[in-house]
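Single chain ahead, written as structure tokens, the form predicted on its own.
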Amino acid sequence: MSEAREKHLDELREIVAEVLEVEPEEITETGSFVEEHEADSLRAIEILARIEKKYKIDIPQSELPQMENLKAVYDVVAHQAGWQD
């Protein structure tokens, strides 16, 4: 995994954390958000919202049903990013 990688990935774990109000070490790479941390609708759009804040982006709310686990957004995000990570 690249520096880069691993900075946006643990960017994005703080951001999801926080939301969710868990420890980012509770934010595994594959875990659900939903399943393992009871994440509702409006908790993924306002993890879309802070990440479209912090990154200057805007994110498609299509996009949003696929933004299952980190590993997605992350994907999501580098796309929408134009991250080489």
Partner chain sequence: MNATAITPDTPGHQDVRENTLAITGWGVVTSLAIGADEFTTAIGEGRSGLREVTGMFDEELPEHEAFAMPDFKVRDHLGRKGTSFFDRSTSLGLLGCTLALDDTDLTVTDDNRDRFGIVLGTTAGSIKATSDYSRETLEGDKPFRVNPVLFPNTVMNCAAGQSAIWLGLKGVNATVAGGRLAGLSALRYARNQIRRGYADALLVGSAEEFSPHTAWFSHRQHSAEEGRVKVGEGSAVFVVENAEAVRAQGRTPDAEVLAVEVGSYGAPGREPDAGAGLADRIGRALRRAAVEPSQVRAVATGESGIARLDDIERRGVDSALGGEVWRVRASEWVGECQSASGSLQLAALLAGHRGHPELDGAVSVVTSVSPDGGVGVAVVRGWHRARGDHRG
Given for the second form:
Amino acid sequence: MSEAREKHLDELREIVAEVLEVEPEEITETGSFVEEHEADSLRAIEILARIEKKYKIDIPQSELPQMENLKAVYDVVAHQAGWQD
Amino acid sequence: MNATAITPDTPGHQDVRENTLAITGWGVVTSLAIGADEFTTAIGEGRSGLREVTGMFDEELPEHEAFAMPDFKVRDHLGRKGTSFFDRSTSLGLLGCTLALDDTDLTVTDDNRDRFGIVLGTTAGSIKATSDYSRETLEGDKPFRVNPVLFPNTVMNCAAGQSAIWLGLKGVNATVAGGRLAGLSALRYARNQIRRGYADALLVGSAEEFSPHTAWFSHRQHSAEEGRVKVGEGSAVFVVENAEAVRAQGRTPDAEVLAVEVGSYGAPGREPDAGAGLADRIGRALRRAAVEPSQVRAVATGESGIARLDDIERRGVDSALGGEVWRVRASEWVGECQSASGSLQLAALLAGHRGHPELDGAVSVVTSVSPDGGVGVAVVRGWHRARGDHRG
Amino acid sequence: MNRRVVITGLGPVSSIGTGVTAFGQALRAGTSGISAISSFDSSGFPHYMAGEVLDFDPKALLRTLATSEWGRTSLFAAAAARLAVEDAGIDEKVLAGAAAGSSIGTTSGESQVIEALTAEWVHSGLDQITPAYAAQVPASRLAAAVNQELGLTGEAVTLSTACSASNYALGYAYDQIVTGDADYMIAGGADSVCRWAHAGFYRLGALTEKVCSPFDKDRSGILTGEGGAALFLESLESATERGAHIYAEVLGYGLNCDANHMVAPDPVSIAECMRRAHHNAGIAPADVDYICAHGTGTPANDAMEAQAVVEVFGTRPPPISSIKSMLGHTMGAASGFGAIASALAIDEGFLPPTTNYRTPDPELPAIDPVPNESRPAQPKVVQNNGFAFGGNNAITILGRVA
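Can I get the form predicted in complex with the partner chain as well, since the one above is the form predicted on its own?
Next comes the full complex, this chain leading.
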């Protein structure tokens, strides 16, 4: 795993943990936000909004259903932000 | 006065009874104390809730002291999960609700939650949360980069709605934007819901937060008032039920709300005179409660050192109850708490009853006056709570 | 005391018309009140449409209030109340001397005042804010404005239960007259278009771009709107005695709370609220001839509302239309406009349409949204839905006086 990828994942994990009100360590790459952390649609949009704010990017809301775990979030953001991690 | 002068057999009382609310528990969140028993003790000792508030927010504050809680965090009371996005008004209102439920002998079950509701008073919800949200649209690179999860904090019914979710109360859920009248208006709204049979029990009260906004709004309007009580924050919430039903269950209430009357007159200095209006409403409330003015032991006023408002309240009370009746000025202990003030005044009266059996059955009055010409009055009869009652 | 309560005056101040005649004609014609936003700078927002009352002229409508002392939302409330009283044709002095008051619903109160204060905060600091604006912040001023405009000394209560608030207000006013606590009440609601709500709904993905199309397969959200809605209430006896025109009777109302989620509607709870309203009004589902929908035009609301309707009414429910297709979502005024539309439907014999309806939603087969054109009908009983953030459901039931 590249250093850049790790840094980005940590940043995203931090955002997700704060929105879902859990400790960052509890957010695994493939753990479902909904099933493991009681995420709902409002929290999901909040995650998206915080990512847009932080990285100054626009993520289409049609991507929301895919963003169900940390790895999926990373993939969507990497694509939208053009990360070459 | 003789506290036992009024008994349930007093002529006229029977008519009133079906409209009477029983208070079977209450909760308070103030800089003075958190919880009914703690508040009772603090009031009894005559303590003040005035605190140093410098550095409480990023924004500078107009004054160094306020009746505020610089260290208050809702998570310390209710945990982190589910509370991290609450605005301060919601936190204060919800905590008041949970404390009131802890204080009553009524429990929420699947059998009663459909007819158990919440009525909370406010000025304009969390003004800080709303203004912060508005500010987000003015700053940053794009105006729509706001936080979705904070959007519900911009609606005034956030505290009541979140409290219902937290406590699982599916009955009537209302928010009364009454400003300084909010406590009494919420009580009146609740009285109507219960007498009409729409609800069996309600958590009723009001909350006001301290923020740079409320501090500056007050300062910019009233800084010339020399005797002004400093701004405060807090909440007081009461569990109210149909008094008849409570008696039938053999339970003892902390108090009965015998009448709540409100009216709307001219703003200070304008016609029709709100002072005369308040006197009229007090008179009506006492008649409804079948209580003589001479039987009123105490009046808890909303006076907070803003001369034109205090003048209205003083004239109204003097005219209806005479100048001798004992005045309780709750704002001296808890500050100028705007929409929370009426509820805190009532809490101060109930605190007086809690440890004092000799006051059982005594009748008191709560009055409120708003800068828009609104006036309100509640008539309450209180009882002590024997050690071991309810929470024991 | 247990008096029957009737509506004898209507006061709409809306983006499709001010005054009962203009509003009624616009409702029948399916007029759109949507235009490009002018009350705040919408540059930078991808969406920029709303239902603003562009021709609102408080000075022309109000007789007592000094308009400079009040915020836009209070002026909406007072102007609507003034129109309702004029429509009721009651002598102003008689009214002022009676046991009369107001209950007014709102979502955001004086939102434009709070936005003006916020702008001052951003540009100059909180220590420089205008004291007169600070004095206008309390939402209690909405009902106070109504009472002061009309010289009423009874209760003035502002109920801030978000987007169902007018139904709360109407229900409370009804109770005041039923019980004899008041003889006349003005009930309704008011809100103003504001920047933060536009931003918030956009961010939630709940704000459509240009056209609000409730119940349509391709519906994509709300447009925010504004205005003031007021109804004049008195006892049937009083209305009959003074020979007033009666639009409709208030039969009752129901309130409950989802206690589940702040923004997501709950069809089970909404269905329960309908049953409560029916119970309190003493009617059965089969008695309802028309439902004035909450019908915001978001995919979720309309689906949940339809699901609740089917649960309560079965697979052949009465026609259900959304006037938000014309007005946008007027927030705390919405169910007030719904109540006015319902009263007009009963009185004038028509069902207001859901405009902008193109494609039936195969997921909502039971729904007859009265598509695009108003329909002649003689509804005897109408159900007016109002739902809100916080799970605050409120439904009023109006009926023709038998």
